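Starting off, we have a lone chain in the form predicted alone, written out as structure tokens.
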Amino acid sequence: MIITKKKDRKQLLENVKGYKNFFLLGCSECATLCGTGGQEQLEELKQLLEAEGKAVTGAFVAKTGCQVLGTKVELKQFKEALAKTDCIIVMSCGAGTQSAVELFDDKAVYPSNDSMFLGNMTRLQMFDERCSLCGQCILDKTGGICPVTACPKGILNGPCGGTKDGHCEVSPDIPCAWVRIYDRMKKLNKVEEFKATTLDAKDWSASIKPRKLVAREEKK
């Protein structure tokens, strides 16, 4: 999921100071799970616009802000509501937000949140970020762990000289990727096997941005 965190309000509304009406949009999925996006989080931010002396003309929490066309059906009911905004906030991801963009070319679309990273949630509104969507994945030789994002440095075969105690030298509160990796091998009865193995040098180009994916088959 992609984990988000609220902008500084005072940074919004100096982003939108300009603007009188304003259209709400959230996500039903990570924003809402993120707690920045849910029908809470867009009851919060309307009652603070009204107190900027702002409209809401509308607001709803999209099933998935960033399916273009799904989006684009959900909003159909708001049509009057949308006509009367000349300033939409988009309540979650980044792709969320130029999601509405494509939607609404002859609008200001302005985002509510900062994307921080893909991560899974171990608790409540606890994420660790775990992929770095990097196009080229490692998982099946490094145990279902990953170095290029666990470890800080992005090293392909490790440890580095700073391991102490199972911690990265970079912060103590950071398990040191490759002992890990070591360990779940081990658990695994592969140890031999993982030491046998060395990665070759990452591919990057498999992560140049803008990337595109056609994931539907053609039909023969």
Contents of the next structure:
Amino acid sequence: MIITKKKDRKQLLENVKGYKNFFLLGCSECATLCGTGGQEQLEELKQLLEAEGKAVTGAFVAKTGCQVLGTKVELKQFKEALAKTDCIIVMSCGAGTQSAVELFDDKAVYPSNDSMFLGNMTRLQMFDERCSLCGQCILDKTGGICPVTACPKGILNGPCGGTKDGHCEVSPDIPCAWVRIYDRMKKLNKVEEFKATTLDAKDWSASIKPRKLVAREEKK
Amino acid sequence: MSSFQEALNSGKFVVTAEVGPPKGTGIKTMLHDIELLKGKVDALNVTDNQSAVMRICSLAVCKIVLEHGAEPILQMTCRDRNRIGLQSDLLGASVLGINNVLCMTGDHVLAGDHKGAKPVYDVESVQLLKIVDGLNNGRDMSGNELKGSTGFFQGAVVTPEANPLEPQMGKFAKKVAAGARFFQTQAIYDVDKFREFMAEARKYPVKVLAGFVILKSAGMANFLNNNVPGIRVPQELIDEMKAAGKEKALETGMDIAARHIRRLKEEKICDGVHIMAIGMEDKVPIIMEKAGLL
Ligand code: SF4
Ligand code: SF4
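Form predicted in complex with its partner chain, following the form predicted alone:
Everything in the complex follows now, all chains and molecules, and the chain you saw is the first one.
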């Protein structure tokens, strides 16, 4: 899921200080799990804005904020509230925020969160980055652990000289990706494979931005 | 063929030292160090923004080393340049007459003085070795033909005291397969343990230079043990440093280095040594003399 964290509230209020009537748009997926865009956070921000003398004309948690058409359909019921608003605060990720930008080309749209990474939830509201969406997955060659993401240098062929007692030179809080990969490959009897394969440099043209994918098959 | 490569091939016990380019254009001290070391060591490594601290580029200083009549080893990390920049600098080095290159991934930018920099790591050490091999054979990384190829003698680094060691040795093998012909190691302080490492390394057709960092005090030894990955100073050396007292500490550190170097040479454990003096370049000839190399 997309991991988000709340922007500093003071900063947020400063960003939107020129507006009076707000509509708050959350998301029931990642942002809810991150505690940044669920019902509770919408209520919280509503109170904060009202305490500043602002009006909140409506608040809604979209099913999937990054799904542009679905969100558009869901928001039909808020036609009136939206007509009265001059600023929409989107409480999901940067993708959700830009759904709103696309849907409301004449209204100011502000993000309430910082979008951070694609993450796994390891415990309640604890997230780890495990995939950088490089566009060309090599997990099949690295024991299922992603060195592009788990190694701060994205090294593809074994540990650098910075491994200290299995930890990364960058921080003792990071387990060395290549020690993890090696251990796992060893468990799977793949040490010989590790030694014998040299992975070529990645083809970064697979991740040139902005990326686009048309996955639907055209009906003839 | 580079004179460094010739020295290694001749079977002589080779010594390399290091030049650390300064931060800024004041190069007087550096030039003094180069003059001091030339003719005594077989080659001088020029570090590449060592520890991710921004300084004069390695390429420019290598050229200066050449002009002063010494043999440079261009250290090249993958931290600051993408594959285009690396290859372009390699071609540049070649036409300037720089014939040795040491391929490294490089310390992370977080270790240095520009922590907000974007780390590049478009390629890493093993892939950089392959790039050099390609350039030597007239092809760039994309397979395009070069108008004139390079003639580098390329090497890499290895950490004999890495913990864990197994994956490090796996990478060592990959570096050899990728074309590394010589290795300079992280600092070692335990000759017996290093001998075990060499028993493994000797299975490969490469030259190995053992790394040395001079101990200045027992405190420094403890610092290395606690903070520097891949360095382990045995307790008996720390005790020896302690026993020497403050006055004699540096002298003792140099004696230890000289004693170890002498042993490596006499017992033919490796092909040479790489002395990283880190600001004490004037001590390198003294250690060499103590070790019977001058
Ligand atoms: S290699 Fe890593 S970053 Fe690329 S797709 Fe696979 S998991 Fe994601
Ligand atoms: S210590 Fe391990 S995880 Fe950290 S940069 Fe080196 S190889 Fe990558």
